[in-house]
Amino acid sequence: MDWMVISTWVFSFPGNRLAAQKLKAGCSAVEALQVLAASVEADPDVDNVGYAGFPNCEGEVELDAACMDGKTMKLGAVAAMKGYANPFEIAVRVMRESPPNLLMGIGAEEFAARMGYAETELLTESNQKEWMHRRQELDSANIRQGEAAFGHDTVGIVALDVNGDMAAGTSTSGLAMKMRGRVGDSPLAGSGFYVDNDVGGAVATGLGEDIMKGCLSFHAVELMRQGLSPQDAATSAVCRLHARLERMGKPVGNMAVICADRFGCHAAAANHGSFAYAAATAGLEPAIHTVDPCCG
């Protein structure tokens, strides 16, 4: 069986390469996700995932992450978690060892502590300086907390291993300058991620408040279940949701989805022109794929 791994955004490329090496050596799809997510979460140059994630409006770094196993349909997620630099690994532990699928805030932090994870300072000096600058600007402009949030670059991953098993997952610090406790689509099954060995998997990135209105990842997988190719499924899912939101007369946020079927064919779609993803397969070295907007 051939293997495959895809991941959102150019910054996931180094981790994608590491995951590809692991899959080539026979590791499981979940293990490949762990390797890739850990690489991105530890990168100080990535300010929207893990360590060095940009803080909320109160100056706190809150992290979200999730993992789903396509063979067992088990899933685990953490949301609005502070003080732990490896949220994806903790989400995997939730999937494997916690009765609830999703743990939030203090509950997620207590679970991480029980599992033996050490607390970590997530706010870097550069991010703290940038946060203070932006907070001063907002205060001087009398803008309410959470109304000037920005950024949305979740790392989302779908992998297929040599045994034919699939997994999907996400990790993010969410919108920068977001309201304390704000949770987007990333840790929500069906919105930020979804995978089923019988069909394929998908993950989303963009403005979570819009993505969750259409359960974007689940929709893409269900379209593949109906027989659509990964490209047609991704394009249809994004454009349908964009058109539905556009009819409400308000600006539609950026959104993108990457998906792969159970045979390892992969594709992506976005409603904006700045999206790219990394992909590696048994026959092709890791590479970056740019995505033209399909609507918007």
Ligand code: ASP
Contents of the next structure:
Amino acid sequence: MDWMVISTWVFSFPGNRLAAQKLKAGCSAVEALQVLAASVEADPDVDNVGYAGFPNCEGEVELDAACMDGKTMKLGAVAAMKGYANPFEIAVRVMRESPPNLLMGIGAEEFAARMGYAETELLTESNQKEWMHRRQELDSANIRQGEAAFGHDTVGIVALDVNGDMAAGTSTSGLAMKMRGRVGDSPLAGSGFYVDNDVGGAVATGLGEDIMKGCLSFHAVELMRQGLSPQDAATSAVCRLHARLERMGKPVGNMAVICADRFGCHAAAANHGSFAYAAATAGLEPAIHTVDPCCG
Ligand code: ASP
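Now that you have shown the form predicted on its own, what about the form predicted in complex with aspartic acid?
Next comes the full complex, this chain leading.
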């Protein structure tokens, strides 16, 4: 069976390369996700994921992550978790070792401590300075908590291994300057991620508040189940949700989905022009694919 790994945004490229090497050597889809997510989470230049993630409105770094195994349909997720630099790894432990699928806040932190992970300071000096600056701006403009969030991105990953097993997952610090306790789509099954070995998998990135209104990842997978190609499924899922939200007369948030079927054919769609993703397959070296807007 041919393997494949796709991951959101250009910053995932180095991790995609590492995951591709592992898949080539025969590792499982979940292991490929672990390698890729760990690489992005540890990168101090990526300020939307893991260590150096941008803080919430109170200056705290709260992280969300999730993993789903397409063979067993098991999933694990952590949300609004503080103090641990490798949330994806902890989500995998939730998937494998905890009765609940999703742990949040202090519950996720206690679970991580029980599993032996070390607490880490996630707020870098430069992010703290930037946070103070933005906080002053918000306070002087009298803008309420969480009403102005600046910038966001997620590493979302779908992999297919040589055994034909698939996995999908995400890791993010969510919206910069978000309200404390705000959780986006990324750790929510069906919204930020979904995978089923029988069909394929999908992950989303963009404004979580809008993505979850359409369960974007689940919708893309279900369209593939009905027989649509990955490209048609991604485009239809994004455009349907965009059009539905547009009817409400408010600006629609940026959103993008990447998906792959169980044969490793992959595609993406976005309602804005700045999205790109990394992809590697048994036949093709890791490369960046830019995506033209399909609507919006
Ligand atoms: N979907 C993420 C969230 O809303 C952010 C992103 O992917 O840009 O938290």
